[in-house]
Each structure stands twice: as C-alpha cells, then as structure tokens.
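To begin, one chain is listed below as structure tokens, in the form predicted on its own.
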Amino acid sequence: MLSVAILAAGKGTRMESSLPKVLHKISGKSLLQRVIDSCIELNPEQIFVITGHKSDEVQESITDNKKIKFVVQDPQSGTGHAIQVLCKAVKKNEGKLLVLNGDVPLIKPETLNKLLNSHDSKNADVSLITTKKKNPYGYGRVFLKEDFIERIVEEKDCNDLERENPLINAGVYCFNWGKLSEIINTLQSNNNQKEIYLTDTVSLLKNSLSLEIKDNGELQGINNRIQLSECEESIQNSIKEKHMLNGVTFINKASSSISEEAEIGKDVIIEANTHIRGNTKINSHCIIGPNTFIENSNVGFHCEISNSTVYDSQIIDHIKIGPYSHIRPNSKISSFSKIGNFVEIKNSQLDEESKVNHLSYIGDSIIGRSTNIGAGTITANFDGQKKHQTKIGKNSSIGANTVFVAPINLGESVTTGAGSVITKDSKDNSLAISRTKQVNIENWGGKKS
C-alpha cells in the first residue's frame, strides 16, 4: 500500500506575495498541482496534502481528485511536526509513505518510481533522494557511512567543514510508515531554527538508504521568484524542443511560450512573442504570430494569425486573421474566410469565404457564406438587459458603417447602404438603406472672430 504526503503548509515569505507559495504557477499549473500530478501517476491509495498558511485557499485550488485528503498543520513547526500531525490524523499508519515538498514542481514520476523500487528491494526503513550540487548552499547535507545515511545536517546547523559536503537532501522520502510512526513523536526541536525536522528520523531508523541521482533540474525547489522563473524556463525549453523535433519552427524561441497540453502540427511557424495556452491545437502549415495569443482553441490547416488574440474558438482551414483582431469565446470562423485589422468577433459563426476586413464588431451573429462585411460595421446586440442575435444570409454585401440593431434577420444576397442603421428584417435580394436626407446649407461659416 502506498500513501503520499505533500508538505504545503509554509508561508513562502521569500516569494514576497500574498499568494501561498505552492499556488504560484509555472506554465499554467500551480506548483502544488504539478507535484500532485506526478504522484497520481504512481497510483497511490491516498494522497495527503498538509496545509497551514491560508489553508482554505490551498484546499480550494484542488477540486478534481477524490484521493486527495487535507490535513491542517497549525502551528507550522517544521517538516517533522507536519508528519507528526499526519500520523495522529490517520488511524492506520501502514505500508509505504512517500513524502514530498509542494514546492518541487519538476519531480518526475519515473524518479519517484525509482525511489520506491529501491526502497522495496533493500527493505529500507527510509529511503531518500540525494544529489550532489556544486553550490549546495541552502540545502541539508547528507553524510553517508558505506551505503547507509548516518545523519543529515540542515544548512543553518552546519559547521564550516560540514558545509563543504556537496551531497544534499532533495527532500523526497519513502518511509516504512509503521516504523516511522514508532519514532516520529520522539523528534525534538533542538536546533537553531527551533523546528522539528523530518530529517532527524534518519538517524533514528536503522536502515536509512540514499538514492543518489544526477541533478538535472527536477529537484529544484522554489523559494523565490528567481527560482520560479528558472523552473518556467526549464519547462518551456523542454516543451519547445519537443515541438521543434516534431517539425515546428520557432523564429525566436525565447520570446514565446507554449502550454504542455498544446498540440502543434508539422511545418508550423511560430513567430516572435507568440503564446499558445491551454488545450490549443494548431494543425500543419500555419504561421502564428508575431505578437499573437491563442488559448483553448482549434486552428485548422494553412492558417495565418498575426498580432491577434483568439480565445475558446474554432478557426477552420485557410483563414487569415489580423493584424490586431480579437476572436472571443464561442466563435467559429469557417474555411477561406478573412478577419482583417481591428476586428472583434464574439460568440459568432462565419460561414465559408466570409470577409470582415476592417474596424468591425460582430457579436452573437451568424454570417452566411461569401458575405462581405464592410468597414466599421457594428452588430448592436445588447439592449441593456439581453443579448440578441443578428443573422445575415449568404452572398450579402454589407455597406461601410452599417449598424444592425439586433434582433435582425437578413435574407440571402442582401445589400445594405453605407451608413445605415438597420432595425428591420430584409428579404432575399433586397437593398436595405436607412439615411436621413442630406442637407447642404450654403454660406455656413459659423462665428467669425
């Protein structure tokens, strides 16, 4: 039986933030969620998240896994105290207990599995991951006697000689939970920090083993914004390298960001300062960017999107968007259509070969095939209480600066006069025009100074 405990009670004062440290995000996911995701792949019986500082906020951030249980540590008196609280809260301390910190977001399930297997094969009381660092400052030093761990000394408790030891504790433990529960309450806060250290269990258990792995970045803890940025960069490099090996070109890799969930087809060019977030899929032979943001959207084949934003929408094949356009949620732009500069589309469907080239707002609308929307067209969809729909049939030609006061239903092959305010439905093959008669007043000079 495998149980997991994730330590997430600390304030994270070095983050200089009102947000709990474990809720800071890299590549769209909180530090805590990343640790949980790695643990879920181990298929544990239960996962305990030990909270403390802003406990309610931390608990509310995790809503989608029934295996997760929360234990509150109050006050926060160290990592050993956190496990003391857990052992009291859980009646059956049996099987293996994997303990991790909630601020080590890059830990891989493969590494955790390696620790579990090593622990089982050597029948250890406790096994922990160690690694060597050129600059071990800030980490607890691990001292070995043959294959066993003799002791761990925290940075602030080290003397000058002990600080020279490069072997550090990565803060990932696998315990025989039964053996741990026998000694956990004997831990004392006899140290400079006046905290109860979980590392003190190592000298109290008979069979304490070290699993040394090469430091490849996955053991990096997050204590400040600099380390947060370093982890973000590490994840982004990994994501973009994967896409490049699969046939994607990045014009300026450092200026772009890609979510882990995103799918990108072959021969896609990602221009500078382009960001692809959420569950976005971009099919082959597209040019995305520069200066483009796409989130939770599907982009078809042979599309070009420049200097624009797209949210929660479908962009079918052979479409050009931008520059400076905004495609808002629940929009569908069908094949061979064009959305030009300074256009906003919201909750609307544009059928094939439609064009909205300039300075227009299309909201809550259905635009028929091969319809051209003139510059400055507005769908006035909101009456102050409700949103209303505009329908325009295929092969229509909408004059510049037309305003549709929804709800409006235009038939097929309808033309509107430039500058019209359309308030009534129009039938097929009609001209809809609404203008006041132009009046020219001669000799209009106004007041003269």
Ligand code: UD1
The other form holds:
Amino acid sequence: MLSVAILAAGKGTRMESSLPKVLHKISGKSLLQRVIDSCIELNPEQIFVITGHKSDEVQESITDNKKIKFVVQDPQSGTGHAIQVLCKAVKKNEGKLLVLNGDVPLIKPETLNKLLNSHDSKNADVSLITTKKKNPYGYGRVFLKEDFIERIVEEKDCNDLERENPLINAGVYCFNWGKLSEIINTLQSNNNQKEIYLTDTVSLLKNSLSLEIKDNGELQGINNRIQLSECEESIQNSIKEKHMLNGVTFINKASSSISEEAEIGKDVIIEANTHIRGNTKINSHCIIGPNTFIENSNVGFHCEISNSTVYDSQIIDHIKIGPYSHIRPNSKISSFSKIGNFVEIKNSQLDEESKVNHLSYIGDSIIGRSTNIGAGTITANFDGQKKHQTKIGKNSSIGANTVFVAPINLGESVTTGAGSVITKDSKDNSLAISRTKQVNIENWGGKKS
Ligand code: UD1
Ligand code: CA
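For comparison with the form predicted on its own, produce the structure of the form predicted in complex with this ligand.
Below: every chain and molecule of the assembly, starting with the one above.
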C-alpha cells in the first residue's frame, strides 16, 4: 500500500511574502498543486497534505480530489514534527509512506517511481533521493557510510568541512511507515534551528539508502524568489523546446511564455514578448505577436495577431487582429474578418468577412457577414443597470462615429450616416441617419487674418 505525505505547513520566511510559499506559482500552477499532480500519477491509496501556516488558504487552493486528506500541524516545529503529527493523526501507519517537500515542484512521476522501485527491491527502511550539486548551499548534506546513509546535516548545522560535501538531500523520501512510526517520536530538536528535523530519521533507521540521480534541475527546492524564477525559466525552456521540435518558431524565446496546456500548430511564429496562457490552442500558420497576450482561447489557421490581448474567445481562420486591440471573453470572430487598431470587442459574435478596423467598442453584439463597422463606432450597451444587445444584419455599412443605443436591431444591408446616434430599429436596405443638418452661416467673422 502506498500513501503520500506532502509537507506544506511552513511559512516560507525567505520568500518575504504574505502568500504561503507553496501557493506561489510557476507557469500558472502553485508549487503545491504541482507536487500533488506528480503524486497522483503514482495512483496512491491516500495523499495527506500537511498544512499549518494559513492553513485555510492552502487547503482552499487545491483542486478537488477524493484522495486528498488534510492534516493540520500547529505550531510548525519542523519537518520531523510534521510527520509526528501525521503519524498520530492516522490510525494505521503501514505500507510505504512517500514524503515530499511541498516546495520541490518539478519532481517527475518517473523519478518518484524509480525511488519506489529501488526502495522495494532493497527492502529499505527509508530511501531518499540525493544528487550532487555544484552549489549545494541551503540543502541538507548527505553523508554515506559504505552503502548506507549515516546522517544528514543541515546547512545551518554544517561545519566548514561538512559544507564542502556536494551530495544533497532533495527532500523526497520513501519510508517503511511501520518502521518510521517506531522511531518518529524519538526525534530531538537539539540543532541550530531548534526544529525537529525529518532528516534525522536516517540515523535512527537501520537500512537508510540513497538513490542518487543526476542534477537535471528537477530537484530544485524553492526557498526564495531567485529559486522561484529559476524554476519558472527551467519549465519554460522545456515547454518551448517541445514546441520548437514540433515546428514552432520563437523570434525571441526568452521574452515569451507558454502555458503547459497550450497547443501550437506547425509553422506558427511566436514573435517577441508574447504570452500564451491557460487552455489555448493556436492552429498552424499563424503569426502571433509581438507583444500579445492570449488566454483560454482558440485561434484558427492563418491568423495574425499583433500587439493585442485575447481572453476566452474564439478566433476562427484567416483573421487579422491588431495592433492594439482587446478581445474580451465570450467573443467569436469568424473567418476572414479583420479587427484593426484600438478596438475592444466583448461577448460578441462577428460573422465571416466582417471588419472593425479602427477605434471601436463592440459589446454584446451580433454582427452579420461582410458588414463594415466604421471608425469610432460604439455600441452603448449599458443603461446604468443592465446590458443590452446590438444586432446588425449582413452586408451593412456603418458610418464612422455611429453610436448604437442598445437594445437595437438593424436589418441586412443597412447603412448608417456618419456621426449618427441610432436609437430605433431599422429594416433591411434602409439608411438610418440621425444628426442635425449642417448650417453654414455666412460672414460669421471668426479669426481675422
Ligand atoms: C529541507 C531539508 C533539507 C533538504 C531540503 C530540500 C529538513 C530539516 N531539511 O530543508 O535537508 O535538503 O529540504 O529542498 O527537512 N514544513 C512543514 N512544517 C514545518 C516546517 C516545514 O510542513 O514545521 C514544510 C515546508 O512548508 C516546506 C517543506 O516542509 O514545504 C520543507 O521545509 P523548508 O523549511 O523549506 O526546508 P529546507 O530548509 O529547504
Ligand atoms: Ca525548502
């Protein structure tokens, strides 16, 4: 039987943050959620998350999973204390207990599996992952005696000689839970931090084994924002490499970020400073960016989006957007349409070949096929209390600076006069115009030259 315990009770003092450390995010997902997601792949019987500092906030952040049980550690007297609290809270301390620090977010399920297999095959009391680091600063140093781990010494407890040891404890352990529970309450806090260290269990258990793996960045622990940014960079590099090998070009790779869930088709060019977030799909032959942000949206084939922002929307094929436009949630822009400069679109549907080229706000609207919306057109959709819809039929020609006071319904092939405020519905093929006639008063004077 496999149980998992994730240590997530600490404050994360070195983050200098009001947010608990494990809730800081890399590539859109919290450190803790990442560790949980890796563990779920192992299909354990149960996952215990040990919370303490801002416990409610940490518990609420976790996406629901029936296997997760929370155990509260209060006060937080160290990693060993966290496991003491767990052993007391759980009736049956049996089978394997995989313990992970909640601040080691890049750990892969394959690596965890390796640890479990090695633990089983050697019938260990505890097996833990170690690696040799060029700069081991901050980690517990692991000292071996023949094949066994003799002791782990924390950075703060090391003497100068011990500090030279590059072999570090990654904070990922597999215990024989029965054996662990026999010694867990004998741990002491006679160290420089006055904490109960989980790492001291290796000296109390007999068969303590190290599984050394190559330092590939996966074992990076996060204690401060420098390490947080290193992990972000490392995860981004691997995401972008995957896309490049699949046929995506990055013009300035370092300046862009891509979510793990994003799908990008072949021959897409990602220009500088472009950010693809959440569940977004970009189909092939698009040019995205520079300076573009797209979240939870679908972009069809052969689209060009520059200097623009798109949220929760559908952009179908052969569409140009930007520069400087904002497509807000629940919009659908159909094929061969064009959204030009400084245009805001919200909760609207534009049929094929429609054009909104300059300085417009289109909200809660349905725009028919091949309709041209003139520069500066505004849908006045809000009456102070409710939002209302604007409908414009196909093949219409909306004059510059038209204001539609919604709710309003225009037929097909309608023309509006430039500068009109449209408050009444109009039928197919009509001209809607509402403005005072120009009067020229002669000999008015004006500026004398
Ligand atoms: C720990 C290890 C160190 C290892 C490193 C790997 C100990 C004593 N040291 O050090 O050997 O090299 O991780 O990254 O374990 N936590 C609790 N309750 C507490 C204290 C901490 O749940 O009372 C949680 C924290 O939220 C964190 C994890 O345990 O997720 C590790 O704690 P942290 O203080 O970051 O330990 P390190 O100093 O990094
Ligand atoms: Ca840590």
